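Form predicted on its own, single chain, as structure tokens, below.
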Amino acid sequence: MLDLFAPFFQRLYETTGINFTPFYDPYDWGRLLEGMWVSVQLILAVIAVSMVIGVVGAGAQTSKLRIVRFLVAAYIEIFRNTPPIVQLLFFYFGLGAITPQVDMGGWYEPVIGSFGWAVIALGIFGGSYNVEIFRAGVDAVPETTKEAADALGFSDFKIFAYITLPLAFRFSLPALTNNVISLAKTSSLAYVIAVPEITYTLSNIWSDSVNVPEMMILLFLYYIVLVAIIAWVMGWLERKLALPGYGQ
């Protein structure tokens, strides 16, 4: 594939000095593709973790135990009121320093690497917003619907799992879309702990080739396209899951 446009970008560099090295240099092309793929993996993992936390946290907020509700509220306040980059550094350098290491036969590797800590930190950060988003969705479910399920003999857990949560997810999709897009953009902060995603990869390329403007353009375009795809998917999902008579 690189052979299709490599001559054009090589000539562009030679005649104008505009240097998009990933489009004519095989090594930089490989680095670009790897960085893009790592970014996609990171975003998907962060979204998945934040969704699980959001669902569990929203369920915990309905608990009859005051201590459980207090812990969820404390979690939300702590992680919503601190910058995500600070959380990344805290998890990687703070908790990472005390986590076990594995003997790799002459050197030691941490059990959780930079990618793992990025998923944990950003997932927890995003989850603190998703808890409130899902809670608002839960509150939007009509009480009569839950009462009907209770009258049919459903337990509290089954009412939440089979009735409340599916409806709450649909109600939450507009706000959830905003948070998912925000998380996708926030994932670029993972470069500060050396996760080899797109920002980190392109920064290495521009350090080697001194082509900062060109690589910044690529980075800018990458996130424009990626976020547009995410927004389209979430919009499609919202239309697909729309229920007549429930605010649609």
The other form holds:
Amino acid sequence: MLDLFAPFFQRLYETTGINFTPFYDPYDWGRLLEGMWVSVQLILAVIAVSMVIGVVGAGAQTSKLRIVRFLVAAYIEIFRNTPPIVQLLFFYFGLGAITPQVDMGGWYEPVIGSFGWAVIALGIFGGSYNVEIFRAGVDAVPETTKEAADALGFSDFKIFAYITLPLAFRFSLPALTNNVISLAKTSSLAYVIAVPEITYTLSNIWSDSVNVPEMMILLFLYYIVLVAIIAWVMGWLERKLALPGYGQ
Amino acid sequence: MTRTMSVTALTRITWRAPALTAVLCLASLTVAAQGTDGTRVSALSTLIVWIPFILKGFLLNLIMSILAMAIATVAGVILGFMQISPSVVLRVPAKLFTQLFRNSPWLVILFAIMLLLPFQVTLPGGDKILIPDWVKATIGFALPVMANVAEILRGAVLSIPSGQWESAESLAFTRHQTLRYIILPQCIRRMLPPWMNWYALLMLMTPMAAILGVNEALGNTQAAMEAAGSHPEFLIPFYLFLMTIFFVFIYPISIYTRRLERRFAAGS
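Return one more block: the form predicted in complex with its partner chain, after the form predicted on its own shown previously.
Let's see the whole complex now, leading with the same chain.
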């Protein structure tokens, strides 16, 4: 694929000095693809973790135990009101230093690498928003629907899993879209713990080839396209799951 | 009946929480200090020695966040007005500009400003002025907030019932007068809670400047740990302390924002 446009970008560099190294240098091309792939993996993993936390947290917020509700509230407030970058450093350096290491036959490697910590830290950060989003969705489920399920003999857990959650998920989709997009953007913070995602990769390329403006353009383009794709997928999901009788 | 009982309001923590966190942080430090070996004791005492240095960095975070918010508010309001302007020449570029900065990560915008902006400017008289890194970082932080302030303004104007516009028109108000005397006064109330939300978020993003070498709270914390001998056992207490000072500052703002949101929601 590189062969298709390499001559063009090579000539562009030679004639104008505009240096898009990843488009003619096979090594940088590989780095670019790798960075994009790691970034996509990171975003998907973070979204998955944050969704699970959101659902579990929203469920726990309806608990009858005061202490459970308090703990969830404390979690939300702590992670929403402290800088995400410090959270990331805290997890990676602070907790990473005390997690067990595996013997790789001569050298030691931590069980959780920088990618793993980025997923954990950003997932927990994003999850703190998702709890509130799902909670608002749960609140929007009509009381009568739940009462009807109760009358049919559903247990509390079954009502949550089969009645409340599927409805709540639909109600929370618009707010969820915002958070997913913001999480995708926050994933660039993984740069600080050297996860080889797109920002890290491109910054390596611009330190090697001193082509900051060109790589900046690529970086902005990458995120604009990414956000557009996420917005499109979420919009499609919203239309697909739309409930007759709600909204327009 | 039991069903309605289980539907409780979202549990919230009040003003006591920041104090509680500070106590928890201190408690964990004390626990760490009680470790048997001598190095543990030094983690706490080292932190205490470096606290003024870290707080001095935090002051720069505060200055950057306030300045950036001021720039973002002025630029964002102008951008928001351009977005609702009837003229296509103003509206379309404003929309593109807003979307560009709304959809890019803070870190990427920060990199772009830090690396692409010149580090010194030449005045018309020939004098050269060096732009300190923290000023460039401030501009970098202002841009995404600016785009979101513009969106907040646009949303607030759209939320005003069109009857207000029509009655103003029937009273022979010009577009400018309608905006100035009728629409904007009603918008400010609606804009205040999201505006404060964005300030809180901006403040939480300021430690990113440390990546680019600005000596704010995070940069100073890392420098302090290094100066103290970079023992691994420093990491948790130092970062925990850093999170605590941000929390103690931001949390009251969050609570006040929610209170305003509730009051305005009830009022309208």
